[in-house]
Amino acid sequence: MCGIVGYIGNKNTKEILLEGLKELEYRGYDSAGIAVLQNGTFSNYKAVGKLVNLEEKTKDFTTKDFAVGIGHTRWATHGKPTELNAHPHLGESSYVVHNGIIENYAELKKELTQKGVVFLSQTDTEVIVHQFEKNLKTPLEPFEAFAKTIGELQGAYAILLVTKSQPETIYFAKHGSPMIVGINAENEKYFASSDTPLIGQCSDVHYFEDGDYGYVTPKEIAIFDKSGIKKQPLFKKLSTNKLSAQKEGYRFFMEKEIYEQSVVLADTLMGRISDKEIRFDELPHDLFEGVQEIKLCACGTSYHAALTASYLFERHAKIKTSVEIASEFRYREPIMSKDTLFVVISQSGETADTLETLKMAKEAGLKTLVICNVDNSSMVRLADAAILTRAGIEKGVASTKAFATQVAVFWMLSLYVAGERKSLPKEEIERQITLLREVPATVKVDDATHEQLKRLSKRYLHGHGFFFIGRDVFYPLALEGALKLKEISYLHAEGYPSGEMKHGPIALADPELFTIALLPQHMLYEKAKSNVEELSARDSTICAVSAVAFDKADDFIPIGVCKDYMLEFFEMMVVLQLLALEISIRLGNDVDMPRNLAKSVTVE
């Protein structure tokens, strides 16, 4: 996820800038870039990969007295990694940074084309700053042109804005992204998109809220509210320890991006979703084309996000699905027809099996497809197409928002496909667009619930070994909620469907056998609570998660009663992830990097 910083002082600028974005780097990035304005002229450095490449860059450049910079590590969202898609990004007389994602800039881009603004980028920052430029350009003050900008963008952004037109002045504006400022003994301003690049820098910061907007100066911070209205800042202490302050109050970075899946998945959805249709711009209009069967393949989570699709393609697109584990399919000579769109999911793009399983369809002819979330990646660079899954660097071994980032794309893929061989109403795939829109909402953490889990987790640390079991799509959720528990715990654990108990593994129950039953209202529910009856008649203890009160359950899990089994799905993934990690907590391993195990597994 993008990183920014800002800065108004008289200390060397780029240095600033530079060490505010080292900071950042833990967000991840694939460009960065910092621009300087001092005696009304700009100075601007990009560089694609490392800031080792943009330190570099601007080795020979430095500052004297006062100055205002901006700086960004971009990554990317629109647009591949290039020095021009870097951020910052220029107008006539203007630099914006921006993290988050302009939902409308498709219009405002073709808007501002038709005026004769030439654009020399691929992203949708680069509207922000020429919309500024074209409102700067009627009777309104600098300030007055920035706050019409922000009325006209749709979407999240936390954004900071430099003009000559003010060379003391930084613009800012936050929705849906994060951005704080911060203040010092010396009357310096800095600008950051979390704490650890001001640690040591300032003593105070104000944290914005969604729909602020203003500007500072070397005498004044302005904060208006999304009505408009002047509100003062509202300083605290800033912590002094980075790695704390990178995990945000969070005990493990895991913690930390189970609670941040709300964001990123808002993120996912961001110019995708529209009320009546699905969007991927991104994809040539003739993929499906002659498509008659959509094989998937991947390895460990991303597999069980690939299962988790093959359920709603051939439901909602009404199309043959079949899914494989890479590292087995490479070496089984598997019949390939040209008929079929093969699909390769992965995390970082780099996992080595599926990369080569990738190499195959493409050598057999077969179109293909990329979920992923890293642009420039290896599979991003191969496949015919690429459909990025917006959820920012992972620091956590155990994948949480990337399985919830992936299994968000091919809900909606799956929607863009029935739309396209119209095997799906036109209401039906509305209704399910609404309940998209409610998905970042749903895995939002109840602060209760977690309690519960960390309560709870402390009757889970004996026995032999888990079970977890669901039907239809809640079946790979059960995988992984196994594979969660088995990665960090240290803990056996299997995921099963629920109707294949009694074809073998129901002669381990007992009350050392824990049972974690995932008990959907609207998916099979009467069929999966007689599954869960049967292993509570042999004495296994059960957690039931549900939004049905369930007696036979030793434990009960409450979910909130949702409209769509969908919706449950997304619940019960958060209530999965986080009872692994208190269940690892207890035991106390190291959460965020748990034995054996690598990020991306870049061998056989």
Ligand code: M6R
Second form
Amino acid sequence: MCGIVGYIGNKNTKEILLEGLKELEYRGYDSAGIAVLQNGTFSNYKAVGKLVNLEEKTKDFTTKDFAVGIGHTRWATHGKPTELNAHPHLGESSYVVHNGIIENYAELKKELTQKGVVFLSQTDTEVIVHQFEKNLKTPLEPFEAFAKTIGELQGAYAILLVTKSQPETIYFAKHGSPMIVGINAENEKYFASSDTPLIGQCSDVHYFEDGDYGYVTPKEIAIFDKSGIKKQPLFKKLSTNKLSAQKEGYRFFMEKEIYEQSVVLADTLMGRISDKEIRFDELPHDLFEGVQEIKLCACGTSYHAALTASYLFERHAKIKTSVEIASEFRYREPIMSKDTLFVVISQSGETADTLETLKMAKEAGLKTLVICNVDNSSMVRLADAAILTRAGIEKGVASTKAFATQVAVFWMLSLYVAGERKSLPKEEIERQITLLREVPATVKVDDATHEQLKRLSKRYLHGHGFFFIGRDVFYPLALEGALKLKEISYLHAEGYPSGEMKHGPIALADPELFTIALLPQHMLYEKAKSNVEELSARDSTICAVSAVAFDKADDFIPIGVCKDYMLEFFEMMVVLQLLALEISIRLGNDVDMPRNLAKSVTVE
Ligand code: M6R
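Form predicted alone done; form predicted in complex with the ligand now:
Zooming out: every chain and molecule, the one shown earlier first.
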């Protein structure tokens, strides 16, 4: 999704902007651009596609001494990914970059067009700069014109604007999209839409709140809240550990992240399990007091983790649990009762739909909890309580290690609540704690399995589709396996509960339909096996994943013999991730940045 950087200082502005944009690349984008104002003159460059194209275009452009600059990676929402639609957008003498969506852009554009303004792009963003310049002419001082403009916008935004009429200033506004300002000892000021571009450049950062707007100059950071009241920045130390993931010999970040799962899962468990109990010191002690229901809300892969959690909460904690897709929940006028704990799950903590449901729950007075991978993200700052998943930076757009850590957190949390409510015997909690300790070893990639999947992948490059099927928690895992494959191979894949086949989907069965069957030894094995046999009888090509040999399978991927279905879950998860990876590599796709997808979906 779109990314923003900004800089005021004396260093090489062009390099700083391009380096910052590189740190945001993993979020997904289709074009990029920068605008630099130096000695009263603007330089603006834009390019479609990867940042190397922008680097190539700017190779003869140099900046030295004082300058202000803004940069942007765009993920198209309004208008195609073209150079004209790429940010920054120009008015007569100002440039703007924007993340989010201006919902009333059509009305504003109509009024501006009637006044003779000519628009160059199809974007919603361009209205911001023209509206600002219209207000500037009324006449207003630049900051007054900017404040007036912000008041006229509806929707979600993080905005940076630079103008010749105040050449040492960057104007900013934030509402519904993240934005940070950073400082350092050299009196430079940096902006970014997430921490990553600022690590190594800034010592301290301030996270803007929704409704904040203002300006930054070499001497001042002026922040106003939505009522126009000036407020002091609240600086926090920024981590110095860049953790800037390098591929370390792996072909893709996704592959590296699959292999890292063992280490990050050990981190996720660290300090949270003892022999007898689960501890979440970060949770208020009364979080589950009076809670009669848990509602889980998320998108995409995080939704699949939530669905898995719903089985565990009901099974272990004996607490009624429902799961919602955030984009649906937002608009269906849901009934929210105060004895519900509202839990959002998000790798990024910035997904617009999920964030909005969290706001809704807070407004309705529910207790809220976020399971998130990014500290200081919007959701972490908003929720009453947070559990960090500790997966480290995930660069591959297709989520892998984040999912693994989400499920591990949920497994622990279900036992934590079971302990509080005494809904499971102590011995059972202790047994499951020993199993949890085995998870990091269970997800270590087995070389032979990876080799087998590399070879096998060539048989699965055609056909008219894939069914991923499983029962119980293996149903959300099947959904996740199908999503992984879709995202990076662009092949059609669906996840189903195994028992649903005969209610319709089995009509598609033929040799060109590939069924990836999850057959855990310790969860409804016989029932799941009969469902697969029904597909096999109708000539679907079957690829079974199991610890138990299965003679009806055309291909068989063995997993190790495990003590429990949850360990089988984690082993099968790795198999499905590797299968998607190898098929995608064979098809020659960009595994880490698949077409049309963004890492962090900050628009609805
Ligand atoms: O950052 P979030 O976990 O809130 O993101 C939700 C989805 O956009 C995300 O899981 C998406 O489905 C991934 N591309 C899955 O690989």
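Each form is matched to the other, and the largest set of C-alpha atoms that superpose within 1.5 Å is called the rigid core. Numbering follows the first chain given and starts at 1. Nothing here was measured: the structure is a model prediction, and the numbers come from that model.
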| task | State yes or no: after fitting on the rigid core, is the Cα displacement of Y565 between the two forms at least 2 Å? | result | no
| task | With both forms fitted on the core, give yes or no for whether the Cα of R74 moves by 2 angstroms or more between the two forms. | result | yes
| Large Cα move at Y460 between the two forms, threshold 2 Å, rigid core | no
